[in-house]
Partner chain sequence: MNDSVKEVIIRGTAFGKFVLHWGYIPLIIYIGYKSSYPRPPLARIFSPMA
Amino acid sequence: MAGLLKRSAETVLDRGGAVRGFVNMGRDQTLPYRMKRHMEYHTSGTYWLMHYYANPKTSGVLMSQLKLDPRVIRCNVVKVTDKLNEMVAVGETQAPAAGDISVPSVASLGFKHRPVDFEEELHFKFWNPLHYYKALNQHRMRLNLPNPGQFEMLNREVKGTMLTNFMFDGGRADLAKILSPNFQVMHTFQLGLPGQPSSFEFAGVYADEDTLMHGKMDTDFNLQARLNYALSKKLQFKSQAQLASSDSQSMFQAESEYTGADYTANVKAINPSLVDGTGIYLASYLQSITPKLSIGAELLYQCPMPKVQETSTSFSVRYQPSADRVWVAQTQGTSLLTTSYWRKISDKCDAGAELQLVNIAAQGRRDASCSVGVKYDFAASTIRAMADNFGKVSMLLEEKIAPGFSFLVSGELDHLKGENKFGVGLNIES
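If we look at the form predicted alone, what structure does this chain have alone?
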């Protein structure tokens, strides 16, 4: 209610009017009859009165805003008098003298002044498309919707619970050295399995408020680099590059992301060629519809070779009824549907499930997969476990032995294929 009253007062003050005060005429009062407003029925409401000075045009703008506000059931403007010195405020017995009337300023009431063009502030007209656009933006501002995040991170909670991004096999050691608050280096040793040689990677990371730079190189001289730079608080530029001994594994990716108050827009180009126009291009948009619901779409255009073009459209829905549960559904063209559910069972335990349906008519492929995972945080350790419908069971244990020192054990059993994997790792940070 405070935000509604403040916005109403700003509408009057910004147009040269004055507000004498507010009167609360009762909270949760029973309405004379059941009223319908904004597709909902109401039987009770809060009555309030604002006493103000303004011209007729300002009153018209105020009424238009109140009628579009979903919090307002009914509103009305009553003209008291034509002369300022004849107006009697609520609680007064006689009108004040003209010399005694003091009009409060915008600053004295704590409101921020916004210059307004009176020629542009017209009444809403159904034939003017600009008025629909302005009304939609005003409605979005009133809802105060949150930013939905990135399109590719819609099911981030499930990814943090499942083992897909954490599983490893063989022996592994990660050594990190923090050289400054903004810069650190990392060494990764991977012991080879039968048929796979051992490897070593060296990586460096620099990060500050606006810039993130990350690069790493392995023993085969494969180089990977990433750069994120914030051009402003809302606009960010990102790029990734990979140079490998094989040209088919080398790639370059550039993207730009704009983060609005209640939406996120992203454009991306992978291996773009200005000569023959080949490459992969993506554009995504994610919009919050309500504080709990957000929807998005992604358009993919790829040209693997000249005169060969393909396009596909993906849609997504994210529904978060509360802070401890999330539903997500995503499509990739007409061939793939992915749904997921995440639930925080307690402060230490959360679980997730993911269902994926594949239908590729050209390949005669039609199958489905389901995975269920759980994560439990102990005082000094974390356990992740996952199982799917193909008979694969996996688990990961991360034990924090001391600050900056962790011991990891992972294992995977594939009952259908009769295969198993086992891994031991160390994480040391200094």
Given for the second form:
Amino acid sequence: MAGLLKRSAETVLDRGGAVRGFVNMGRDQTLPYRMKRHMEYHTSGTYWLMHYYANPKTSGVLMSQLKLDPRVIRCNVVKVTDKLNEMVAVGETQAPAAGDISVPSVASLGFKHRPVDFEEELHFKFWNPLHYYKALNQHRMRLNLPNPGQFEMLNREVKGTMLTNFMFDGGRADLAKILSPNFQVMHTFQLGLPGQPSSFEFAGVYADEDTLMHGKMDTDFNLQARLNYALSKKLQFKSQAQLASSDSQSMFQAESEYTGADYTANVKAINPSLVDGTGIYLASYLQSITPKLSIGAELLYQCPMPKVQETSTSFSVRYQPSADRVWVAQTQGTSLLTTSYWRKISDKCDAGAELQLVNIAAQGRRDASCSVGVKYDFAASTIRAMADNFGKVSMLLEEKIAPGFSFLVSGELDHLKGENKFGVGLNIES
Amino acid sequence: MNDSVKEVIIRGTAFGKFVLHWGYIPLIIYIGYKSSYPRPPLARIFSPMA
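We have the form predicted alone; now please give the form predicted together with its partner chain.
Now the full complex is given, and it begins with the chain already shown.
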């Protein structure tokens, strides 16, 4: 924080400007709504104000610098006056505090105020059917509901706590090189296992304010590519492709997502084919009903072969009674029900439980699986542990030995089958 | 849809897949290289050890 303020002051001073001072306007405040910056969501931040004199070019340089800094959520410059002597009159001891330049480190200023015309609400024109939509929208805006997030990220907290996405096997070395704030390159080496040859993966990531490009290629020349482009602040286009040397393993997916004030709408196409219309198409809609509850629905339309069509619908519910508890329930068609509960026990520890019920009538398959996981976040290490109802117990330890150097150990024991997996890894960032 | 149009689409998507497969990562490297202000030495991008 101090480094950020110092750097901003230096930027102004180096270009012949003057810094009058800094004002701390609130430390670790809860933000009025969740904000996203640099691919991360923030719910709390600190508000800072920097009062300075400089020419417009310096202001521009300062703003572009702040926009790049990952510690800054929102930044804004407000001009006080054009002429210096208007600002500090003779005999005045204090310059006006309004219109200062803000250097929020992890904060927001000037959040949108939704004006509600109360006059219009009183004269509800019940004879005008077009007015119903307007009145409903006004009422909805007045509720000031938060955006519910994305449909796939509904159980994001549980996914971050559970081991399933982080588990690995064998020896692994991950060397990430941050060549600039926008560009990053990763080399991943994986030691061979009985049944899996050694492999090397090269990944490049370019991240901008509007775009994210991620490409990963391994020794079998399989490519995993991702491209996200923000067409506007609310509309985002995302695409993903997995290309292999054989066509059967190749996949292409494109989706466009619109983030409204209290809803998210998403349209996705997987392997669409212009020739015969085959592919999988999804449309989903997620809406906040109350500040704690959001409900979503998804429609799936499948066309695996030119004359074969199938549809199914899924529903999901997310209930967050407070910042440290989340309940999520999701159905998929008529055959799958997933429920999860996530609880933040302290700022260093959180736990999650997930229950999945499968009922596929066509295959006669009815079973359930349940897993409980815990994550401990310490200053120099992260420990994740998970236990399954199939008798699988697994653990992952990530130890930060030096800045940019961490050591990982993972182990999994399957008590019912008598199998085990063990992994050792290194993550180096330079 | 005409058979010839289908042919063109199928061949076009095959060509597009080929271009994407081999050109995507070089494209990312090129964009990243041009946009980073202290231009990173090329050896740092390609060699794991540098």
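Positions refer to the first chain, counted from 1. Just so it is clear, the structure is predicted and the values come from calculations on it, not from any experiment. C-alpha atoms forming the largest set that superposes within 1.5 Å between two forms make up the rigid core.
Undergrad: Note yes or no: does the Cα of P32 move by 2 Å or more between the two forms after the core is superposed?
TA: Yes, P32 moves 2 Å or more.
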